[in-house]
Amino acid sequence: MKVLYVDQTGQLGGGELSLLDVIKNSTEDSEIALFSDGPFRQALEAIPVPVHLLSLGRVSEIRREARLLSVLRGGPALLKLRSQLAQLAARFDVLYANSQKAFLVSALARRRDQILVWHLRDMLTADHFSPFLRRVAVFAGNLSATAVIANSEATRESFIQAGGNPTKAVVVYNGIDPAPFDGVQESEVEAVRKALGLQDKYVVGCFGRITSWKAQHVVIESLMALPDTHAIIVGEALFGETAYSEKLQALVHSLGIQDRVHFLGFRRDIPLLMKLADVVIHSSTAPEPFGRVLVEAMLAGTPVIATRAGGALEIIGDGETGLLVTPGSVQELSAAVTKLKNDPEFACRLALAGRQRATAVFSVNAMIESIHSVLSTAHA
């Protein structure tokens, strides 16, 4: 069975960093269409797996928020991008999309025979799309999908509630492999604590892309209630984000603590900071499709806390593998890092409890007979 995978971004996303596994372990003739270069594409070639770089053109200015104009408006590039992808398509049997993006050319592009997988990595909700490309995405789910893999329950439920087909829609999460977590030495994360001046320091961590309903800026207001805590935030802005960033790097001033507050920008070494961290904080607003970063903080052996939302419901048990707050509320984020901060042996446990969740529930090898499953009976 040949799979070309697709994806919208070179950039290293979480739904990328969970393809490079899926693409690591596959027994299929595999190949990957990208439509933006970056760091994806170097990490695809090193494993190594053909890169096939497609131009987005116009199409990238069709954002989350887009209405039927600035679709059309974008496409002459559209119907470019879709007769690219059609031609090298050809030779596949399977088509697996990675993104929203990439699924709805990839729908445009498939063969009338042409088995189509998306993996379903966002919430179909008004938080994340407008309603124009809500009812676009799940029309072309209906019609041309053979299977929607969603990364959660909450995921699914999001596009069965947008009026997609339960029967196609099918649950895996994404595995994340504890090995660089577990081969992080103590002495690196001194070297690194002490390069950024937090020795003795009590840090939390916020790790991802930089975007408002990320909600770092949550974070970095909890600190004014959390004296002598330090914060680094770890990630960047993406896909015309800067602006939020920005207002982030002011908040910072405003409030008079540029000593505790971090901007680490794009890492590579997220096993190791995560270690650093006292508590990893995910902060979002929105619901969460499901919560990588979590997932990662556990392995590390770190206490977590995230907002009571999305697939984090589905990662934390409150209270048991780490703690769960209101969205947007700076009060109890301030307090469940407080919490943390002042019992130690609290914190202790519910990181192990965390630790063992993560390698039971959400293995690679898990992730990978899944999805082998779902194109096995979709190729029958």
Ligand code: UDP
Given for the second form:
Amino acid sequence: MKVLYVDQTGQLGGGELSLLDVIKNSTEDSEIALFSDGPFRQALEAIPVPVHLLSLGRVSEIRREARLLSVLRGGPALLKLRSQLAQLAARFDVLYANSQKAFLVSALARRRDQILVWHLRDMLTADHFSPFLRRVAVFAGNLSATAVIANSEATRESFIQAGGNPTKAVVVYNGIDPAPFDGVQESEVEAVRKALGLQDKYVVGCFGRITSWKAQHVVIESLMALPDTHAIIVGEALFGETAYSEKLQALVHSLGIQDRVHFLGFRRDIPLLMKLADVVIHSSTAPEPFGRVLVEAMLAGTPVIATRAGGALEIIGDGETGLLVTPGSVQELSAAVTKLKNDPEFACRLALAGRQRATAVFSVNAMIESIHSVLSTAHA
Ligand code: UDP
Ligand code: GLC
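Form predicted alone done; form predicted in complex with the ligand now:
All chains and molecules follow, beginning with the one already shown.
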């Protein structure tokens, strides 16, 4: 089966890191079309997989909060992109769209006999998309997608709530390879701790792109009730949210805790940094669609505290494989950290159970088999 994957971004977001795992491990004959360049292209070429860069033009101005007018303004560029993709896609059996924009353009570009898979990695809710874009996406999904693969039950449910056809939507959890976590040496962790001046410090780790709904400010604020605790904030504003990133810096200054908050930017040594942290905190205030960082922290053997919403509810059992707190509650978050800090045995039990669950449920093999079965059924 010849599969053309389609993605709108060249950045390494969670959706793109997951797609790398899919493409690396799949047995399909794969190529990919990207609407913009970046480190994702380099990672794909290293697999290697052929990458086709199409030009996004003014389509890039159609943002998640878009209304009809901005879509109309982007219209001519959209038509150009559609025809570039249609030309490229002609020799493939399957178009596999990994993001919303990629799906909408693929729906316009696809031949009628071509399989179109939409890997839905976002919640189709008001927190994330304008009502107009939700309506357009669900209309196109019902009309054109052969199958919709949702990255969690929460995401699938958001598709159905927005009017999506339930019979088209299946859940396939992201699988994450434990090998890079198992390969980290204790000496490497100690060296980085030392380099960051964190020997003998209690460290909370916050991993993910810097964006207001991932709510890194809640973690920073929680430090006020956690004396002697340091935070490493790992990630970057990948999709233009630099204003929020600057706000975080200002917050740290206004609280006077510059010496306890370490902004590390975008890093590629996540397994090591997750092992370095005593606790990993996931603080999203809008429901997280899935949350790769939760599974990664579990694989690192580090206890996790996450907000009680979205994909986190499917990944973490509260008090068994992690702790769940109310989204946005600084007080609950600092209480949860204090509990783990004061009871290392309990923290260790959570971490061990978390690791077992992550390896059992979120394996790359299970993900690949499920996707293969969706493609084979569609192709039959
Ligand atoms: N990540 C990374 N470097 C960073 C911060 C994050 O490689 O500096 C990775 C992280 O390990 C995870 C992904 O980015 O695999 C984020 O995925 P997640 O599903 O948690 O959130 P998303 O950003 O896709 O909403
Ligand atoms: C998206 C979601 C994230 C999910 C990732 C991989 O980027 O925001 O929650 O883990 O896709 O499916």
